[in-house]
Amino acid sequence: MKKLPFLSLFLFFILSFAQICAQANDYQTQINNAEENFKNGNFAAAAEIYESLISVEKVNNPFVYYNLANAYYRNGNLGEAVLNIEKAYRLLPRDADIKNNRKYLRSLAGAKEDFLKDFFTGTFSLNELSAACFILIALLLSAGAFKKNVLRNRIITVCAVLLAPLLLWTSYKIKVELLSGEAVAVQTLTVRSGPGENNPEIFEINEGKTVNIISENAGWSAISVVSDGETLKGWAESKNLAAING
């Protein structure tokens, strides 16, 4: 194999780099644009450019999220307002703003507040958690590095004792944020009894509301929803649905 002569690497280098500052450049660009239409009222405007950084520059920002589902409820998009803020909060779930604006944006969708699911999914993000078991996984592993028994045993006691509600609390996440097909209803949903129009309607959700998607068929989702204590099961157009991990 030839090694590459000197200059050639430092070309590669400051080609690379100034590649990043231009892609730096254009975000920045594009942020700025977004926060300009905001201000002057224009919100789908912003929403468009927010999307794309999302869609397109593959952006994955709890900020863009946020700002996202602004320009989303100002422009009377209450469904998306709520996915949108849902994205965010997962990703920064301690944010006071994050966390108001989601709180508001749900009751207007008629949600209820479950504190203990607030309080273990509302903590920790799922990529925290995910840090931390990686670590304690990793100081166990080489805890046999340490000469002083004293010293391996503390670590190793230490370690395993986190070690086990975090992985809980992880799988737990894992469920919720990932497993349950959780999404929301970006229109109105009329719900009927099976996949299909010709299907009697048995309910409606409405918009904004957060459903478990069971299974799709042909265009349509098969749902259920937590309504007074109650879980209600039917078909909504999977067209009106989005889904929050998607």
Given for the second form:
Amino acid sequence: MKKLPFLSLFLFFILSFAQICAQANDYQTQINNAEENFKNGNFAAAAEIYESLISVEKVNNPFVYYNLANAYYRNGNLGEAVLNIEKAYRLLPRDADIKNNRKYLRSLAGAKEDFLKDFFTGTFSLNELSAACFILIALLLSAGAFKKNVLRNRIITVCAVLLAPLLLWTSYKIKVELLSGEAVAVQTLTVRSGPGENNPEIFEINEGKTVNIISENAGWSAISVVSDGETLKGWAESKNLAAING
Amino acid sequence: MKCRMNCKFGFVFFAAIFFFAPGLFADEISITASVEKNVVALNEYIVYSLTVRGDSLSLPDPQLGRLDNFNQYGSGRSQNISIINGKKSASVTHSYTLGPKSVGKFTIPPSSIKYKGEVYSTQAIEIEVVKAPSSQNVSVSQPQPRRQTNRAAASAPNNAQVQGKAFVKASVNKKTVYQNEKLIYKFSFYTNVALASNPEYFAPDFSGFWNDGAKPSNRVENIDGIDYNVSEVETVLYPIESGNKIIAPTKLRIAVMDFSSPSNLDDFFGSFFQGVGQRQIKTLESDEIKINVLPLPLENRPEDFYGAIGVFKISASLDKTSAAVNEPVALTLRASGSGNMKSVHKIDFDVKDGFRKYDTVVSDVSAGVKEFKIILVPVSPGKKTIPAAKLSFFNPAKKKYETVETQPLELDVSGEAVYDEEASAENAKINAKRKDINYNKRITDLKRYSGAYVKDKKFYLLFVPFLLLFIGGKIYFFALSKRGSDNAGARFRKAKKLIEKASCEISKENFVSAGDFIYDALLALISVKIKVSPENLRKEQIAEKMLKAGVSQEIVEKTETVFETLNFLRFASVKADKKELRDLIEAVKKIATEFK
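Now that the form predicted on its own has been shown, please provide the structure of the form predicted in complex with its partner chain.
What follows is the entire complex, opening with the chain shown before.
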């Protein structure tokens, strides 16, 4: 009778492990199906499977986004392709294939290269920078907790010197990736001067172009976009925009 | 004068450079016109050839001038292309078969081409048309009246459009053909009447067919006992696409002499040979012809089939059987046969390692022969085998695809292997055809990536232990320093206790111990003041350190006096009295009060 709690715990772990294994197998089957469809030219079907993995199974994997972008590109949905390659890039910015496809798809969408921005956004992911900040702060706090001596002072100096630019870099990444509301036009956008069809059209944005969402109002988004060094603002239907950080 | 001449020469020289320099850098293109003979009999024809040469593979078609005095029977086109060391050049010869309409001196006007905004023209060509020799019975264009035999020419052949004794008919060699198969359209003009001039020939619309030129000819044919002069125009056609096609009627305008009297008008064609006649214009028209063009079958089509239709054979030859390394060898592949020679535009041939292969020069040797000349350069020594070349074609007669091939050829190569550095540098270059995305990733391990840490509260919880460690450390060291600063008080308290103990010892009249307690109490007080532990205090340093610690001279002297008195009592074996010791205690208390 005394062993009952231990047995229950053991059974619980076994069942949890089995469930995890079964789930992994199910994902692999879906991935295999998607790859088979892609090979056979059924790009829409492949995209549907990858989308289901992301939205239903909540799989957050850069390679799934990468393959999904490829499927959309082959299927002629440039906007969706750009959206998903951006998501993959944010998770794994140094992967050569992801970088290559992002560059190519963005060029198709007419986006200009920004080397400085790409350096600061593409060298490390936000999580890598956050982890580095955490390690330095932890070191700094730990060293600060000890008695004053030469080693402690050196550790504090090095950590402080590294932490200052790292915090700035992380802040920039947070601003660009989390706070700026970057979104991709998944359809050609007709931008109006106000939220609603009754407002006049002021410009158009091609599919695949990245814009910033400033605010939202009843199915319409106030957006800003940079064109030839000039920032243009207007309103577009929210359904034609997909947030990269969404 | 001499100077003037030199100046003039200089001006002309520079003017010439200015005029011709652009031509040095422009694409080279030229057009030339020629005829096989400048004097032609009325019953003959001439072939007027226009040759366009240039550095481009897409040369423009020439525009003919007005040819009012000639019938144009048809045109042909032959092309030679060569690509040597990447430099492309082509020459296209357009041949027009022309028949004169009347006797006299005529001019074929200049023909021209337009290329990149420039117009290039040929020279005009003079042609003299003379009367046909009387001894020649066969007339190309203007048949002589033939002697009527006993049998009357009453009935005309089937499918012919008959008008008296001059009629025309059109025929084809087959009415069902395959796409690109050779089709011969024959137009025949039968007559035994006198013509006032050469007939005017209006070729039908051959749209839907590739017209490969026409050739006129003459002969005599006896129909029902009557001799007819027959003028024929054979046009070679290749159907471009499958489906039912119609060749519209061919028209021929003739001028005949009417020898009949006005009373006998209804018998016009029966009275050609009576007396002097009048000139009358008549238009003869052939029947339209329906052609069924079949598509080429997809079944059993060889992979190396490039559109050749007909029956062909191929042969291969080398211009030498032995060569040195780096010495060019010409391989000639000759395709011959019947059918659409134009459809034979490629022969499958690939040379193995050991050779550099240069581009192929294609030339039409004759109507049924085409040559593909390939320059091979051996790069390594030894016995080399030049592999067989293959040609696949569709045989319309057998309605199936066939493949013919040459025999492999042997070549002895002597010398040492050479490597072309320029070629290797060229080989190192990769010319991307187009850009595309990189292919999918193979996902074998579905590693999950978390969202942004900075958005997760758990991330901030990780800092808590380190923050606690930091705070704990700070508190600890603060407490430690606090304890360090309380040492002075402790020592003061200790000194006070020692003095109390000394007083007790005095009461018990234990004066030695009392003296020791006083001594220790004074040391404790001094160590607090000068911040040196009592163990490290040396007597000779005490006064100096006390002065440095800001103690007044009077107290220092008093302290020294107390020390000396205590030492005296301790070491001089003098028995101290109560009063002296109590005075010492009072002095120590005073010093303590000063220090506080």
